[in-house]
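One chain comes next, on its own, written as structure tokens: the form predicted on its own.
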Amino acid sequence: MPTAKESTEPAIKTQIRQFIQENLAEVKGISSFRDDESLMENGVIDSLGIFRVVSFLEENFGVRVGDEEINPENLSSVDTIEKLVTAKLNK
């Protein structure tokens, strides 16, 4: 039997790829990316952009990120993106 974390990981992700896809990619004519591919280097997320997803993660997940999280560390890819949250989730 899966354990909680393992049974929503792969949810979170699809919530994320979902919304930047069809909130960011999809506006800019970006069809596809993938989860590890830098969203702000191939133009799918730029500064308003990221302020964005941060707005999603707090509403969708309850989750608090502070201005010293909102960095290209934690937010440039679909894979870091879910790190963050799946790690603030299991606080």
Contents of the next structure:
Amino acid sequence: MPTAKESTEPAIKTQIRQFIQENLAEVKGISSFRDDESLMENGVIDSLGIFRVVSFLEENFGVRVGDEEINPENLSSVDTIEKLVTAKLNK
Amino acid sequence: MAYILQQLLKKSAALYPGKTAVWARGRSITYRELEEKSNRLAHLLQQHGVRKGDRVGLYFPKAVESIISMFGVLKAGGVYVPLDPQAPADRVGYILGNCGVRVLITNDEKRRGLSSETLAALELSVLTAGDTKSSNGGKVVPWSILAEFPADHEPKVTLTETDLAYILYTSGSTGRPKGVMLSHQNALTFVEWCAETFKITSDDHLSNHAPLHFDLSVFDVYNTIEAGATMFLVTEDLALFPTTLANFIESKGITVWYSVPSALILLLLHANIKRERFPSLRTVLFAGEVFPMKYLRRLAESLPGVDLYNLYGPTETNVCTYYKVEPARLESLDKLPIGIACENTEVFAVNDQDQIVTQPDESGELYVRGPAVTYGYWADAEKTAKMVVSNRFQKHFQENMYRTGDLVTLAEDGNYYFLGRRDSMIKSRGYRIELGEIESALLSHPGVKEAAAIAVPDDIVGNRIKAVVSAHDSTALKPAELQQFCAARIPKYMIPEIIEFLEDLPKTSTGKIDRVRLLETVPA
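Hand over the structure of the form predicted in complex with its partner chain; the form predicted on its own is what we had up.
All chains and molecules follow, beginning with the one already shown.
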């Protein structure tokens, strides 16, 4: 039996990925990116894109992301964003 | 008195050899190292055939090596061409071809992204990082090879202030970027005015927020070196995160900051901007777009005692007017002035009757004359002749003036105020964008019949871009496909965020796309 945590993990990552793909990557003509790839270096996320990601996380997962948490450690890739959300949901 | 840019470095290296000149990504170099490494690079370049006036491309993310490279190229007598490391390979290839770059300073990763046609034109690549094994594109040497070249003197080249120093490419309305040629004199006219006006000293810590292919960086780089100050490069990882950026300003003790307004607005909205956090900060300069008054008031309140300056000017003149924000007037001002002309520069507005505007509140196109004005655009005599024109207001000697294309008024308070553009150039995040360049990219897609790019005003970034397209077969074309198509041709900041489809675009009686009706049909 998978635990609740294990079963929600892929769903969270999929949702984050899908949001970034459809709203930030495609409009910049970027068709693919890896989950561990820096979204800043490949240009998927720009200065306004970061705040769209944050709003999405807050609305979609009901978490609160403080200004201090908007940093490269938390928001650089799909993997790190998922980690941030999971940590918040498990609190 | 310096008449070529590298003399600024020579002087400061003699005065402050052990002082940190440049910091980037946790690494720094002293003035002595900067002087010596750029001497070595200049010898390397000269040995590989770089002669006076030859263009050398700089194509890698901001680093300490960027500044070494600029001075190295100048000392070899060359002209550097900074390229946007995030631009599509197609655009970079066009620029390299347009100004005939045969020598490129880059890294392995960036170089591998270039087309074989672009690589075939290269004779030498100096790699700041990565593997130098390469099968095509001329000779490839690693950065470490610099050790083999003399450090204690620069190669002998005869230069005057009228020689070119760098070429900055900006958006072109015909679909291709155009290269603004800037001489040592153009740059120094601005640098000397800044040194005098902002009183930069060797104690100052300057930031460099703007990309190096953007003319705002000319102040950061050369005014740091002129004063023997220290410059801290803001790399992408720092620039994107307001709180990280605020920590950087605080921890590096930045005293003078220069950026586009949107960077400051994001700091205001998402970072804890308080005077107490930045006790060293004394001057904030901004340029590139209009600073919305509501945010400027907040900035002034958050940073009491910090001098705020609005600098104005196209790349073709660097900065030509400035306005020192008067906190007492902020409440009553509903629009920020672009101010008065810088020293050694004259500006005036010319009305539709081709007369210089002298009456308050009359409007006209802003013209600029003086040693800051560009010679024109690289290999584009036609465009140059349109914008850099002979001064018809005096007939005693030959001189050029630059038509900015910006409409301004001269107000009662003695300041110029920006009204708008004569053409379809817009600003977004401080970047100059010709809507025609976007339309041209869209139109090169085989499925597109007609295309119009529209600027949608935005409080933070100035403008967002939307496009309206009519397709040959509207069912077959998706916005994402067109955006991906654009990404291979134009920089990311130019790609339309929204693309809407119409059967036909509205036309004027002369058959041109009717932008007024278009805006009514597709509201922003």
